[in-house]
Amino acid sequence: MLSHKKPPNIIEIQDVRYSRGKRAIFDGLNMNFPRGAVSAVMGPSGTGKTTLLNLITGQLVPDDGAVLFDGKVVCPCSRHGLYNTRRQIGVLFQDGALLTDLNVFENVAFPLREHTRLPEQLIRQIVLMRLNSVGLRAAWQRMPSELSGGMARRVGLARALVMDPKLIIYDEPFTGLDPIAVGVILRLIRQTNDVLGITSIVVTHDVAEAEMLADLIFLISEGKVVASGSPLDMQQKASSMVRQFMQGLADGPVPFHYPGTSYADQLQTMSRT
């Protein structure tokens, strides 16, 4: 009998290299995201966190190495294969990314109308169920301009869930929210992951929230994973890089100044131009 056992990791990043021009973003990046877990991806600004998400969703193709989703290479592949992969991934964008000319109901219904031929009655039931799960069923007629930041994120989450994805990606879900809204989003991410049995990847700068939420934390810098582990493991790491980031220290391996020539050399160079 053939075995249909699923691989333990829903996403595998295998020795990925990716550059923009002469600048290497990733240089031998290796990461495994366990199925069913909430994993947080953290790191200093400019280390490629958004680039990583684009590689996972097939918007970018690695220069070398491979990105696997559910055991299959994301890119290169056929357009049909790429679309099939993307239908299994929900994304909650930083600002919700709601379509401003559609109301809440139609925003959540949009993926179903685009990718399925479900009857209207079933679409209505699915959308209201997803809105109810994020506490906004009664707001179904509101326009995006009538929503607070936290409400917009919750509508975005309902839309990300509407196709029953295997994986949800959260891109900076706590940015700009008040403490109450942050608490609501934290609870929704955790409950959604556990109740639906899906997998979550959260890209965030918020150390406290990541420690409360994540089963596994990855810290990336200089094109590689410099540390990974449970929140407790990360707090106990001896690395000065990990300590600087997790404790929010101004001084450490991550410099304040962007790398370049000395101040005096730059003045001389500019004076000659």
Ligand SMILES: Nc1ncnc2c1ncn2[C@@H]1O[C@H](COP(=O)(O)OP(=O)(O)O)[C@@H](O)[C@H]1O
Given for the second form:
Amino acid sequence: MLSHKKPPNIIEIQDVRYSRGKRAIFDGLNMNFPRGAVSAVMGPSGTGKTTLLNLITGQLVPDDGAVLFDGKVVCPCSRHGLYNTRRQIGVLFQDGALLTDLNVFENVAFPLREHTRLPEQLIRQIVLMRLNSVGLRAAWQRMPSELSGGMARRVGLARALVMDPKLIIYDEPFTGLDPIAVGVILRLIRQTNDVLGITSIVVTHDVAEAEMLADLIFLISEGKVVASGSPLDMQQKASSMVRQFMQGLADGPVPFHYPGTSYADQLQTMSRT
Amino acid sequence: MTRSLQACWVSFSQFAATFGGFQMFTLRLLPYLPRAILRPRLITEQIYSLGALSLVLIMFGGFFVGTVLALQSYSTLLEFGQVDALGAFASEALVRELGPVVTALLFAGRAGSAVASEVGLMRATNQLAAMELMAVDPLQRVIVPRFIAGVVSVPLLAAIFCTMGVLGAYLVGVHQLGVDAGAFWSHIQDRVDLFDDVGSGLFKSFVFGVSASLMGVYEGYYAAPNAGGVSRAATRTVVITSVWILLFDFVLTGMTMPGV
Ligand SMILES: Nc1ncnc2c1ncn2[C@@H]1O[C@H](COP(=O)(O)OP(=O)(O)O)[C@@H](O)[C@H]1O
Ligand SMILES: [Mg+2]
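Cool, the form predicted on its own is there; where's the form predicted in complex with the ligand?
Below is the entire complex, every chain and molecule, led by the chain shown above.
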């Protein structure tokens, strides 16, 4: 009943242009992330997936266009406004980005201690509940250096959830994990999204996991969305770019060779110096 | 020729850029300082890890500098028949010069480099970015407590260094070289002035403490996020801080020496 006032998309990316130096990373990027869904953002390495996340969280500012969170422009112009937005977004870094001088419990408690004045008793309850939901309640005293990669990511997830965010963003959550840990993370992302009723954005280049997990897949390449749709739609897309990526072919519209001068030219110019 | 000129120009402009960046960083920290007092726990934790863990090194250093001072000055003083002034000589040298300078150099090597690499590693492992994304300002949470802790620690450590130094001079002078204990202490009492000597020593170590701590957090905060960047940050902290300390010492000695 309340939801009719909110825009249907939690994040809207409108005509975003962003360059690093002279190279345009995004040029006219448009994306809508629907509320309540798990969306996957896919693309070859170096296309700017992490850059996209940094634009959403306001760590980077688009050269042109706008990023909207809950209908409001994300803008680092006011630190207060930006921090207000960030408090509603949980981010899970690739390696968890746990604070190495705090133990697991204190890592998860960190946002609560920084932002609230809750009594210790309550903090303990919230933290243990979050740790329990990622299956690591018993590891509360461990230091981050004593955790495996998958465990560190689960602690990172518990920490990202502790402030009850509306949106949670995962950057490459499956990279470098063993198959069991991948399965655990996969289930946790889905469960978290559905049980807590939040929205999730998963950045990944793992096709199989994205197809299992996501309600909606965006494929970005060369600064634009080249295809989007449900996993089933994506499988049936005919475009060669989509086929190359979804089926993992070495050469295609995304060339095997890093762009540059021809082989012969390079041999000549390099022998001259 | 033009190449070496060019190289000179590049390193000069890099230096200027670093210095400018450093000043900007310092200005950015200022508004955070008053608020930092509201969370003394963060500061005392850092005083423990920076100051208290440098303690053994500082005591060791102070003690041996004191003994060497006594040994070195003894023969000269003997020649002029002034061995009773051994304590006064050693303690004045310690309080005015050696205490602040050597303490700050040891602190830069032990704690300044540790801060630079710790903060640099937090940068490299995305911990600072994670804080930003949790809407926690790393300048307030990480940088300022370490800075204040350094500024508080260095003068205290210098005082301990001097105390240990005088103790070392006493042991060597009185117990080994046979200086009269009463004369040793009474000369110190006569010669060392609370305001002139202790005050100027404290002022120096405050300035050195500010430089060493600022440099450590600055280099760490702007370290390139990789292994090379972190180690470079630690090295630069020690080198630049040491140069500064020696330069500042010259300037401050000129300013505070009576009758110069
Ligand atoms: N700090 C930076 N400075 C310059 N270029 C960068 C920087 N970070 C990323 N890039 C460039 O931006 C492009 C996109 O990077 P990124 O968003 O990390 O890609 P992805 O996460 O999709 O692998 C890459 O080609 C990379 O070279
Ligand atoms: Mg990336």
